[in-house]
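Next up is one chain by itself, shown in C-alpha cells, the form predicted on its own.
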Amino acid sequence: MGNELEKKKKDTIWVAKNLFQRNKVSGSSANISFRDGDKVYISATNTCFGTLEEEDFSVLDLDGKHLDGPKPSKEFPLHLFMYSKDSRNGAVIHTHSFYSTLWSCLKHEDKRDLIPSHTPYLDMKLGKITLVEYAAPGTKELFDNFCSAMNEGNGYLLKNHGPIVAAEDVLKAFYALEELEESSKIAWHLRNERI
C-alpha cells in the first residue's frame, strides 16, 4: 500500500510540474487531488505547480475533516464532490488555464454542453462538458452552483474561473485536461467559422 501511496504522489507531482512548465497553471491558482482508500490529498493552500513536493499536500477524509499536512486548497469542496459522486474517480485536477478559461466567459445556449465536437478526441477522454455558473472562488455560492450543476459527467467550467475534471487516475485527469483546454483551443478559433 505504501508503494502505491508513493506512486501517486510521484505522479501527481509530475503532473503538477508538467503543467507549470507548459504554462497551462500561472503562480498558485491551481489545485490537484488524488484519492487513496478513504483519504484524499489535496495541495495546499497558495501552492505552486512549479514547486510541488510531498510535504504540499493536505490529507483530508472524505467527509472534509483535515487529517494532517498543511491547510488545504480552499477549493477542496469541488475535489470531494468529484469523488463522492462517482467512486471510480481517483483524482481531480483544477486550472484556470488560458482557452478553457476564456471560453468559460463567452454566453451559451446549450449550458450541458459546452464546446462543440471538431474532433473526437473530447468526447473521447471526457465527453460533454457543463457550465457552473459563477459565484467567487472558494465559497459555499460556488460549492452549491457546482452542486446544482453535476451530472454523469467529469468535465465542468467554472464561469469566469477554468476548468475542473476527475478521471480514475491523475494521468487520466490530465490527459482529458489538456484535451480539454486544447478543444476550447479550437472552439474559440472557429467560433466565427461555419465548419
Contents of the next structure:
4 protein chains.
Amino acid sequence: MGNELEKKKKDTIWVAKNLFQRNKVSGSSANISFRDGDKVYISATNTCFGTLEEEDFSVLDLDGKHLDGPKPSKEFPLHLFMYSKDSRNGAVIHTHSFYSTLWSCLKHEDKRDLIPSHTPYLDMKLGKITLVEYAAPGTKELFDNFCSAMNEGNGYLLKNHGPIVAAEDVLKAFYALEELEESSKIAWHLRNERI
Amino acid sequence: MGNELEKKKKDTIWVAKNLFQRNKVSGSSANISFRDGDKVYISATNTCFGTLEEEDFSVLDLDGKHLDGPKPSKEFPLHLFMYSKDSRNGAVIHTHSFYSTLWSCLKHEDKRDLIPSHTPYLDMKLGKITLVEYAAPGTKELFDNFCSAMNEGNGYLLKNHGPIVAAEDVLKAFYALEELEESSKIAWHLRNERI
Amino acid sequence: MGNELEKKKKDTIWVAKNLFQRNKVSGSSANISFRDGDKVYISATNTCFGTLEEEDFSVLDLDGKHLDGPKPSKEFPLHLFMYSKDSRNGAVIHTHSFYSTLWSCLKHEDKRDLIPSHTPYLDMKLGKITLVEYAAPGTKELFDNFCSAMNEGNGYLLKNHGPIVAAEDVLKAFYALEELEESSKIAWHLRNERI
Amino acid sequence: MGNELEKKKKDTIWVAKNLFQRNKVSGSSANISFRDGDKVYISATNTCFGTLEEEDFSVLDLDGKHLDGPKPSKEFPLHLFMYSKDSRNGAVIHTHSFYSTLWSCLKHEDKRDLIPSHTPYLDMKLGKITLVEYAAPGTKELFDNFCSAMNEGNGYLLKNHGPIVAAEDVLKAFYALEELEESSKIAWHLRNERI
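Follow the form predicted on its own with the form predicted in complex with another copy of the chain, if you could.
Below is the entire complex, every chain and molecule, led by the chain shown above.
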C-alpha cells in the first residue's frame, strides 16, 4: 500500500512539473489531486506546479475533512465532487490551460457539447465536454453551478476560468487534459474556417 | 549488433522525450518505431513520449507478429507498411503535432501535394506530402486508405488526425517531422496572405 | 538571516531560469530584483535569465548606491521606486514577455485599467494594470513617466516595452507576472470577438 | 588560450541547446559558428542543435579551407563572409526561427529596414535588418545575393529561408537573434492593427 501511495505521489508530481514546464500551466493557478482509498491528496493552496513536492499535498477525507498536511487548494470541493460522482475516478486536474480557458470565454449554444470533433480523440478519451456557468473561484456558487452541470462525463470547462477533468489515474487524467487543450486549440483556429 | 540496437533505442527515446518536452507531442497520442534487421520495435499502446523507456517497446516481426514486450500501439500496421514499401526506411514517427494536424483538417485541392513550398526545406527533406482520407484511428479502413494513398513519398497527413513520416533512421525521421510541422505552421499563417 | 538571503537568491534564480526556459523571457532583456532588509539585489546589466547565477547580482542600497557586485541593470531606478512606494514589496520583475509587450503596443482608452477581466485572476493577484507612457529604456524620462503613472497598484505595462510587477516575495511576483501574461494573451485573442 | 577556446565551445553548445529546447530551432536546420583567432569553428552538416557536442564542430580557416573535424554546414560561406566583413564579429548564428522566417516570406518595400520598430530593442541590439534575395540554400547564387545585400549591419533575413546574425561573441549573437525573433513576432501580430 505504501509503495502504491508513493507511486501516485510521484506520478502526480511528474504530471504537475511537466504541465508547468511545457506551458500548459502558469504561476500558481492549477490544482491536482488523487484518491488513495478513502483519502484524497490535493495540492496545497498557492502552490506552483513547477515546484510541487511531496510535502505540498494536503490530505482530506472524502467529505473534505482536513486530515494532514498544509491547507488545501480552495477548489477542493470540485475535486471531491468528481470522486463522489464516480468511484472509478482516481485523479482530478484543474488548470487554466490557455486554449481551454480561451474557449470557455466564448458563447456556446450547446452547453453539453462544447468542443467540435475536428479529430476523434477527445471523444475517445474524455467524451463530451460540458460548460459550468460562471461564479467566482472557490465560492459556494461555483460549486453549485458545478453540481448542476454534472453528468456522466469527466470533462468540464468552468466558464471564464478553465478546464477540470477526472480519470482513473493521474496519468490518464493528464492525457485527457492534454487532449482537451489540443482540441480547444484546434477548435479556436478553425472557428472561422470553412472546412 | 547489440550495441547498434541499444543506440537505436536510445536515439528513439531521445526523439520521443524531446518531441514531448518541446510540445510537438502531447499526452499519449504519438507512436514511434524503428527497424532492426527483421524486427520492428514500436512504442507500446497508451505510452507517453514523455516517459518512454526501453521496456516500453513492443517487438514485432515485419508481418506484425508479436514477438516480445508489451502490446504495440494500435497504429502498428501503418508503421509496418512504411517499412515494407521501402526497405531503406529504418524508422517511422506518427504524432498529432498541432499545425500538421490543423492543416490536415482543411480542404485540399491537390491531395498529392498538401503543403505549399514557402521555404525549400520540406521538399529537400521529405518531398511532397500526401493526404490519407479519414477513417477512425486504428481501423482496417484507415489502413486501407493509407495503402491507397501510398506512393514513393515518405510523408503523409492522415486527415483530421496527424502526420506520419518515415526515414532511414530515427533522427532523420525526427528532422523530417519537425520540418513538416514548421512548414505546416508557415502554410497556416500565410494561407490568407498575398505574398 | 544568511539562510534567508540564500533562499531569496535561490528562489530568484529559479524564477529567472523558469521564465527563460518557458519562453516568457528571451535573450538578455529582463531584469529581476529582491529586497533584503535595506539592500536590493538586482540582476546585473546584460545578464540572461537562462544563465543567472549568484554572482550576477548587483547589490544596491535603497537610494541606488552601488554597494557590491557587478553593474546593475539600467532599469534599476524602476525597481527601487517599487520598493520605496510600498515597503511590503519584496521583489520586482521586469520582462518583455510577448503578449504583455504586444498589448502595451496597442492604443488604450483607460490607461488605469489596461487588461479586460475575461477571467477573475489578474484582479485577484495584481489588481488593475496601469500604462506607463513611452520613453527610451533606461532614461530619466522613462523614470519620470513611471513615477507619474504610479498608484497603489503593483502591475504596470511600459508602453512599447513590457510589463513590470512587484509583490511581497519573488515567487508571488512570478505568479503575478505569469497571470499578467496569460491575461494579456486572452485579451489579445478576444479583442475582436463578440463574447 | 586553450581555456578560452573551451569556453567558446561551451557557450556555443549552451546557445544551441537552449535555442532547440525553447523551440527557436527545429530539426537539423540551424548552424552556428565562432571565431578563435584565425580559425572558425562551425557546426557540422546535418547536426541538430539539440545534440550538438564538442566533436560536432568543423574547423576552417578564414578562407574556408577545412582544417579539422567533420564536414561543415553547407552555409559556411555565409558565416565566413560575416567574419571577413567585420573583424569584430566573433560568432554567427543562422536559424529558421519561426517568426523571422515567416516575416521573410512577406513582401517588403524597404529591403534595408525590414522590421518595424514597435519596441526599441532591435535597433539597440542589432540595427536595421536587411533582406537577402532568394536563392536555393547552400548555392553560389545565395552567397552572391548575400554579398550584394551586405552593409554595415549584422542582421539579415534570407528570403523564404530565415535569419542570420553576427556579434562580438556567441552570447551576444544569441541575444541579437532572440530580439530579432521577438521583433518579427510583434511585427507579424501588429501587421494589420491600427496603432
